[in-house]
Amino acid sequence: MQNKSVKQVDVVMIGGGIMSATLATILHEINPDLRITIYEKLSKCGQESSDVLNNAGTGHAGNCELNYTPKKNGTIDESKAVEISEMYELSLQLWSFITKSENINPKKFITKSPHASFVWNKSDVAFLKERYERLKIQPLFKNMTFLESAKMIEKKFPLLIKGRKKLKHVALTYYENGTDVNFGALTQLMIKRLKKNKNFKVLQNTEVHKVTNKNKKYQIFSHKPEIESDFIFLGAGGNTIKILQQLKIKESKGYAAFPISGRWLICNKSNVINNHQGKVYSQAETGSPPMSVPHLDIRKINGKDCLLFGPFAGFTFKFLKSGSLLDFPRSIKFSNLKEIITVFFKNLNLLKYLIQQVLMTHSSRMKHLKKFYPFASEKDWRLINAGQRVQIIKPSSRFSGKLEFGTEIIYKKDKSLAALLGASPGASVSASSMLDIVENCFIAKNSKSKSKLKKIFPSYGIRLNQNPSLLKKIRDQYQKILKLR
């Protein structure tokens, strides 16, 4: 007999970030009678991993991250950049659809920034002469250029080549329409959307305590009248996997997170950031991991340009910036015992990379920074902590697990839950990744809805990479709702 004091919903989202913001907002847009609920455990969403100063705030599309082209058997592959492009196109797409659904001013999240990766050493040049090569006959970055002059360069960045003594290798591509968002800012205005719709709930400042499952729903357990709902959806960062453990889900098994901490250099001198206008990424250091790739980025935050500089990695616990140091500890269970032991043992480079980041100096950090700014002075520089990147550990075989650098959805075998872990490029492909939701756990495959879908994404079902003309199209429509022109 069903409980009456047990409040039924169809849906509950638990984490307010950018990837419940989206999941909802498609759902609601297929769906108006849907009744969802998101539960976010802080006094407003997208304050933890979704915030403007703990994600880079680069729209990931492949353009600049020289960790997405790696070379395989000697040759550069360029898939992993196309790919994400394509799923960047489809946020674009949703995000410039709520904009003219609104009549929001896009400034309030977003701004165009063009996105450069610079290298300054003979091997490096060469790297990345190949990578422009491979990427410059896909139609999704047709618009990107080569550079190899310092002088050319010195015009388009000119804190990156001042001061610098040594000018024989040097080079550096530069994609003109990039973007920075404030991911933040844009899952507020998402969430303020999506209250007007009456089935739309959003309880702030709660935290969830327990989830069970019984006759086929989930039971959400907070301070609040307990909710019980025949879908769950699991974005809540590095606490994803506690909750996934509470549920003892088979498809989930042998999975584990690592927390690593970020921090940023932060600079607001107009004279340094007037002479900075972009995103400049590079080749991670020797030894460091693929999350640890340099960039030096023009920022807009509440309204202001600054310059940050990182990210530089640390060690905690914690699976949250609001979270416990208790976190990682009591995420150690049996079934997940040898992957933590074998991934450890594993990358004991990585663990040595972690304590030199976490007992560097101001001094030594400003050292790293003149690498890409040589005339950078430390006076014009602080350090703030960014946010909780959450890597996953995953089964690599019977015996073993591996390290994970990037973004996992995890699906129950019935499809009432899927549960959303790792990092990069994370926000970026929000759209496609709640999209892969939607498909698996909401619509048949010759429904209705996906005509609906095709209203928020001209390009649903189409490679935009294969379809140059449609491409262009959909680019001039967003480009200008979205006013990155």
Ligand SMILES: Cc1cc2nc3c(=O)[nH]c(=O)nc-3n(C[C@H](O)[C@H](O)[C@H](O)COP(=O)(O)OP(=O)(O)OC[C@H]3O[C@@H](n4cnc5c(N)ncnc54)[C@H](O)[C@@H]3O)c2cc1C
Given for the second form:
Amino acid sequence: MQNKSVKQVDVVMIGGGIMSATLATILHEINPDLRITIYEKLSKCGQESSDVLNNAGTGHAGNCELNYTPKKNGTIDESKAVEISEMYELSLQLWSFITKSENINPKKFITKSPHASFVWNKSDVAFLKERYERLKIQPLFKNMTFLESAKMIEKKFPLLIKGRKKLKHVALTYYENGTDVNFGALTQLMIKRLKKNKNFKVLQNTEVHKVTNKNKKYQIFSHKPEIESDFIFLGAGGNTIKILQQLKIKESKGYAAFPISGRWLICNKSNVINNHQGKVYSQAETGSPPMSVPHLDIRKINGKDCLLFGPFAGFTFKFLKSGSLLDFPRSIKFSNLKEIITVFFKNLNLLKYLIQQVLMTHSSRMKHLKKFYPFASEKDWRLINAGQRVQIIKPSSRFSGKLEFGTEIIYKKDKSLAALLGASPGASVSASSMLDIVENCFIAKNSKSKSKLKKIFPSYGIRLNQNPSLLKKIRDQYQKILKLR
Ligand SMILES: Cc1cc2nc3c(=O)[nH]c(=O)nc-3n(C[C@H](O)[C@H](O)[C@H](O)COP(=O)(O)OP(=O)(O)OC[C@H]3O[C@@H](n4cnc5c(N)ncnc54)[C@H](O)[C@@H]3O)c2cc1C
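Taking the form predicted on its own as the starting point, write out the structure of the form predicted in complex with the ligand.
So here's everything in the complex, that chain up top.
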């Protein structure tokens, strides 16, 4: 029974990050009559993990991240890189749709930034070469090039080569059309656009402290009057697990979350910055987790260029940067205890890595940077905090759990709830992740909605890697709109 004194809406989203903004944007395109309310505990949307300095801003498309092309049975498996690239193509289509419809200057949130992978020892050079051979035949990666001579690498990225002692075994793959994205600014642009629809509301400075599920409705409690909704999306970043636990969703039984904080070395010296144009990734150190893949990136922060190196990890119990040190301890329940304990014992290496990271001094961090940029000077760099990456712990068998570094969407069986967990590849694939929710919970078998989706995503339902001519056409269109040439 509907409680008439309580405001009724169709969709509630908890958290005003890139994920909720994306889901609300797609839903309003296919049905502007949907009454959508977003709750955001901070004073503005996009200020947690989606904020410009809280993440690396890499438009992850598999161009440079070596952990997306692991070796399996002695050969490189490129399928994950292809899959992520396909997903990123959808994000670019959505962002160009928004840019065009609102006549926005795309430079406010996206810039062209070449993506490179750089290695400096014999075995890694062999790996990079094989990776390049496998990727260059995939239409999505057609324009990638491979540089084996230090001289040629120096022309593109002088900082990597100047002062390097051993120049025999160096190699770099170069992908001209990579991107750097300010996901925080993009979130705010999407929210601003959504506010034009009278059926959309965003409640900022409003923390949801309780959600209940009665009579096939969700009741949302904050310091504002209660709201009731038919559908709920938990896009609360690290806090999502807490709300899932409150609601006791059967599908999330045994799930837990493990936070790892991030840190960057940042440099604002123009004589350094001007010598590095792009994002250069390399191999993670042996035994360290995938999110520790080091990279040296040019970034645009509030209109100004700076150079970031990292990420370094930190040990924390907070699920959000703006969270509480009790977040992790409070999320340990009888229902996920065995998963947490088994993950702890299976991942002692991760624990060792985190302890090493916490004990690092400025000089030891600089040592890591100097592997990329031998002439780096300690006085030009300082340490800043990034966002929290909250990794997923989930059941793997009746008796144990496993740690996942990816992203996962949990659906309630009746499809009245979707919850996003995990951190990677994250914001870059927000369009694809949110499309999954739209398809699962909103448009099943509704062809009218599907044709509306085609307007936003011209490649909807088509694998671009298998359609090179469509890929070229779509890329030409969005690169022009987003000024990525
Ligand atoms: C160090 C680091 C580097 C990264 N690098 C990249 C990268 O290069 N490329 C990439 O694509 N992705 C990257 N990511 C991942 C990316 O940042 C995230 O995937 C993305 O920002 C997640 O968006 P979100 O909307 O789920 O979460 P968030 O942006 O964190 O939004 C969640 C929101 O929920 C709000 N909230 C929480 N609880 C409540 C509550 N109870 N009531 C109301 N509001 C609440 C929070 O205040 C927050 O604004 C990185 C992440 C980190 C930490």
